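Here's a solo chain for you in C-alpha cells, the form predicted alone.
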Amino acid sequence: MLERKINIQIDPKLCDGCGLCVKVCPSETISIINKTAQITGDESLTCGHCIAICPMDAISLKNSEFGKINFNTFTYENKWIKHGNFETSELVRLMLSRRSCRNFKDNNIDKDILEDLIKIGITAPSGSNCQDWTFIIIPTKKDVANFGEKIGEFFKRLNKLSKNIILRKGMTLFGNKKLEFYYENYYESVKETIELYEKEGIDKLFHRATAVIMVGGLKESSCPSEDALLATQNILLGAHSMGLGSCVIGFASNAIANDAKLKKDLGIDKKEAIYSVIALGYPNEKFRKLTVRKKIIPRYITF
C-alpha cells in the first residue's frame, strides 16, 4: 500500500483563509474551518500545490525529506513560470534538437554535472507523487567500457542459446515466442557488434560514450516504469542543453532485466527495476538542421 502520511503544517497566524489551498489539493487534506486553513483530511500526497499557492507563506512541510532542489552547476529564479509564459516556440526547438547522440569526445564529464542531470531528472512528475526513483551512476569512460563487457558476456550468451534451433523451436510450441523473435531480428546484429568490439575494439553499444546514467524505480510504486521514463525525457533535454549528447540504449536495459549477475554487480534487489540506460558525454558531432518526424493522425473519439 502506498504511504500517504501528511508532512504539511499550517501557521494559523499567518493564513488569512483565502481557500486556495483547498481548491487545488488533489487528495482533500485541507479545509477551511473558522476563517483559518486545517489539516482535516488522513492522507496526502506531498505534492506541494498547497504550499506553492499560498499568497501568505502559511504552509510549509515538516518533513527535512523533502526541499528545494539546488544545483551544483547552474541557478535559477525560485519563481513560477504562468500558464502561457514561455516560448512554445523555443521548447519545440530544444525537443527537436536533441537527437540520439553516437560520436563522443574523450572528456570525462564533471560529477557536479552529472548529478545535476539527476535533479533535472526528478523534476518530472510521478504516479500519486512516489517520487519513488532510483538513478545509478557510471562515471568515467573506462567504467563504461568496463560495464558494456559486462553486457556483451550477457548478449554472447543470449547469442549461443538463440542459435539453438532445437531449443528455439520448442519454446514457440510451447508458446514462447521470445527467443525465436530475438533469433530473426537481432542475432546478427548482436553478433556483429560483438565481433567488431573483440576484433577492431568499435563500440557499437554505448559509442565510446564517457558516463552513463540508469533510471530505475521501486516495482511496488504507482506507476514505476512510467516515471522512469518520465524522468528520463527530463535528462535528455537537460543533458542538450548542457551540452552534452545523450543516448537511450534499450540493450543494456534488456541485459540488466535479464541478468541476474548483471543485477548483483549493480546492488539492483528485487523491489528495484531498471528502466532506461542513457550514454552521455561531449558530442563530436554538429548537426546544421532540425529533422523530419512521421507524420501522425490523432484518433477523435466522442461520447
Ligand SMILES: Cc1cc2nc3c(=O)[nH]c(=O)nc-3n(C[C@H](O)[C@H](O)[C@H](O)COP(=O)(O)O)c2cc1C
Second form
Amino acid sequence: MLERKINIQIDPKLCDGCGLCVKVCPSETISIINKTAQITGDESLTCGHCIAICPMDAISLKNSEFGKINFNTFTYENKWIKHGNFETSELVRLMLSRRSCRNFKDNNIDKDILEDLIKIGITAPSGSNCQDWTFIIIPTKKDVANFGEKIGEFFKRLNKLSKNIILRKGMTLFGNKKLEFYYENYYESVKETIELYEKEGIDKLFHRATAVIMVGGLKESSCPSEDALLATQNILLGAHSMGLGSCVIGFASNAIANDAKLKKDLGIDKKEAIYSVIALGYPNEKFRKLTVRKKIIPRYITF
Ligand SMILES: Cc1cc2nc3c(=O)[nH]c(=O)nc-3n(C[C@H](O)[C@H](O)[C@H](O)COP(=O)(O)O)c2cc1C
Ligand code: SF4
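Now that you have shown the form predicted alone, what about the form predicted in complex with the named molecule?
Below: every chain and molecule of the assembly, starting with the one above.
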C-alpha cells in the first residue's frame, strides 16, 4: 500500500490566492476557495512542487519525515536552476569523465563522504515518490576484502555446479538454460579470477576498492529497480565530482541475489532486493580523454 498521506500545511495569512500551487500539484491536493489555497484532497505525493513554487512561502511541511537534504561535506544554494540555465556541455563532460575505476589507492573514504554520496543518490526521482530505496555501506578496505571473500565462496560453489555436465544438460532439458549460459560465458573467467586471488592475492572482483555502497529497494514498491538504478547513477557522478573512483560490480549483485547466506549476512530479508553494488575508492589513475560509446540508432515511431 503506497503511503500518500498529506504532509503539507498552508498558512492562509500568507497566501495571496495566485493558484500556482494548484496548477503544479500532481495529486489535486489543493484548491482555491475564497481566494485562498486550501487542502481539499485526501492524498498527496509529497513531491514538494507546491512548496517550491509558492511565491509567498505560504506552504510548509508539517510533522514530516521529508525535508531539505543537508550534506556533511558541502553546502549548496537552495535556489532552483531554471530550465536551460545550466551548461549542458559541462554536464556531459562530467558524465563522460566518469569511468569505471579498477585501480584504487589504499586510503579509506571518510564516513561523512560515504553518507553524502547516499544523499546525492536520493536526489533521484522515484516511482510514485515512494523513495523505498535502501542503502548498505561496507566502509573500509578490510571489510570490502572480507566481503569479497564471501562472494568468492559463492562463485566457487557455482563453478563446481556448472562444471557438472549432467546437471547442466538436465536443467536445460527442463527449460532452464541459466547454468549452461553461465558455464559457456563465465566459468573460465571466474575460475581464473578465483585462482588469481588465491595464488597472488589479486582482487579482480572489487579491484581493491576501499568501500562499497549497495543500493536496494523494497520489492513491493512501485518501481524498485528503476529507483535504485537512478540513485546509483547519481552516486557514480557524485563520486567523480568528489574525487572518487567508482565501479558497478554486477558479479556482486548477482551473487547476493542467488545466495541466501550472503543475504542473511547483509541483513536482507524477503521484502528487500539489492539492485546495484558500487565499488568506491580514491582512484589510482588519470585519463586524458573522454569515454567513447557505440553509435545508437533510435527508432522513430509515429502514430
Ligand atoms: C550493471 C553493470 C554491471 C557491471 N559489472 C561489473 C563488474 O562486475 N566488474 C567490473 O569490473 N565492471 C563492471 N561494470 C562496469 C562496466 O564494465 C563499465 O561500465 C563499461 O565497461 C563502460 O565503461 P565506463 O563505466 O568506464 O564508461 C558493470 C557495469 C554495469 C552498468
Ligand atoms: S502558490 Fe502560495 S500564494 Fe499561491 S495560491 Fe498556493 S499557497 Fe497561495
